[in-house]
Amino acid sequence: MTFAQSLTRLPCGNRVLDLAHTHVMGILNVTPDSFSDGGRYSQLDAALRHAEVMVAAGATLIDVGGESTRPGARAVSPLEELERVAPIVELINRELDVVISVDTSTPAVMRETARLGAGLINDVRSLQRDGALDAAAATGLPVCLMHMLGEPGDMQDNPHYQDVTREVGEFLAERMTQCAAAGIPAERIILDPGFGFAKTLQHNLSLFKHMEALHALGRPLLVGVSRKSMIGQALNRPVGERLHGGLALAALASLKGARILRVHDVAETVDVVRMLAAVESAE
């Protein structure tokens, strides 16, 4: 079964996403140490203003994260993460008409932000922390499962695959099985190949090239490559000069069937998605 053959309406709390077309998810890091925008949006007013700008630019999801997952990032306590994330989730839910995704692996954060209006759990650890499966199931929200080996602190030490696309697919299929056993049906699952997580440049490029193979899992794909090192390494560009490479990958991901693009540069990516849609809808 491919995702094109399955239902495309995804209930996200009190909102619904129509995944018959590609959506742009704007990144809102409320952390002091994110690789790209660390500290810029840690104050509540600044975070809300940035969310407003992204929604006005066409983002239909805002991904709020309170724990940096860049290589070597320090761990944060559940209380610290919750204190960072909960107020902005509550504020965005009150002020903006947008699906709020919470980028977390922490059970307490999942439960509390769901209560405050979050519509999606986006977990880079694929619900593998103790209690995460049960917490996610209890919220009733859809979840995004991402492929990663190890933890952010050591994931890039020496990643190795015989066939990266096949092994990523097998990992995600196994996590879907675990979700089903915990009471999270396939209809509530989104899949993220995990570009930049426990992968070399060649792993990332090969996985991107063969991404369509993951449609065999029957669930929509989320792709997040915005400003990542795979762009920097391929083009020899620092973080601040990766926009054009990121837009090229956004276009490719959309053409390969990705339904959510997780990005920093919302307005530019929305233009890419709309232009592709205009061409696709022509006679």
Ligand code: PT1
Second form
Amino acid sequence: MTFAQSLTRLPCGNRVLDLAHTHVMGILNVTPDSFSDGGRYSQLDAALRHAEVMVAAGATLIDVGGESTRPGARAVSPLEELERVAPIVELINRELDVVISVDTSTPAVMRETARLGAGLINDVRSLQRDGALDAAAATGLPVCLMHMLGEPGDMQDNPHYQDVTREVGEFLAERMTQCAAAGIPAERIILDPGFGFAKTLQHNLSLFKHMEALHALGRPLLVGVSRKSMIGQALNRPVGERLHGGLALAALASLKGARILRVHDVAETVDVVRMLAAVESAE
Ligand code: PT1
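Switch from the form predicted on its own to the form predicted together with ligand PT1 and give that structure.
Let us now look at the entire complex, which starts with that chain.
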């Protein structure tokens, strides 16, 4: 291993990510669909097959989420969330070679999924729930801290900033300080600007444009914009027609130094990342 690699390798439980290059994180939602209740086994089986397809397409992380955090989404109970997420984490860990990220704010879900093979805690609430800092610290896993104000249910009610990029940076710096105090060192932290969380279209675009400023915090950046309303609003597209806008943002985020891209469309995004790498490695 070279010196540069030793600076960018991030241990994620039983696997390691080399953050010298951009990784694609595939989104796996395990929120129940009340219209197609095919029973527990077939849901689990369908989730595993979806994860398998994303890994075959080049995803090096799978983000498993049991709580919707879209604008206006309602909260779920910790037990309900654990019952959705734990079986799929266990199954993916057994069947696939991939880092399992768990999209959760719930301390019990952090502790239990870490035991079952999760490699990364992805918390849109930046470990602000009671007990979350201690739970995340106890797992020893890396943590993705994301910027959001309020809760998904009310975050889009008139968000306001003087300077969105500066305020997002200040928020993330403060959460890193809280993490350090709880025993989560900076080396274990990934940062996320939180596109679509408590931000207007103009906030999202400005934050995206000035994303490089967040490199001053010294940690790898994760970006999640796949199919989000910022694309819909900028291009006037419904959710099913946001792929090309999302790929443009994926390329731009990667050029701006983002190290993990959280996406639905893994194969397409992997092509974007590989194409950029091919040009980057030319003479
Ligand atoms: C994200 C993210 C996430 N996004 C991380 N985790 C979601 N680390 C869930 C819309 O405006 O960006 N980073 N987990 C999904 N959340 C949203 C938010 C989905 C906004 C859609 C919108 O359409």
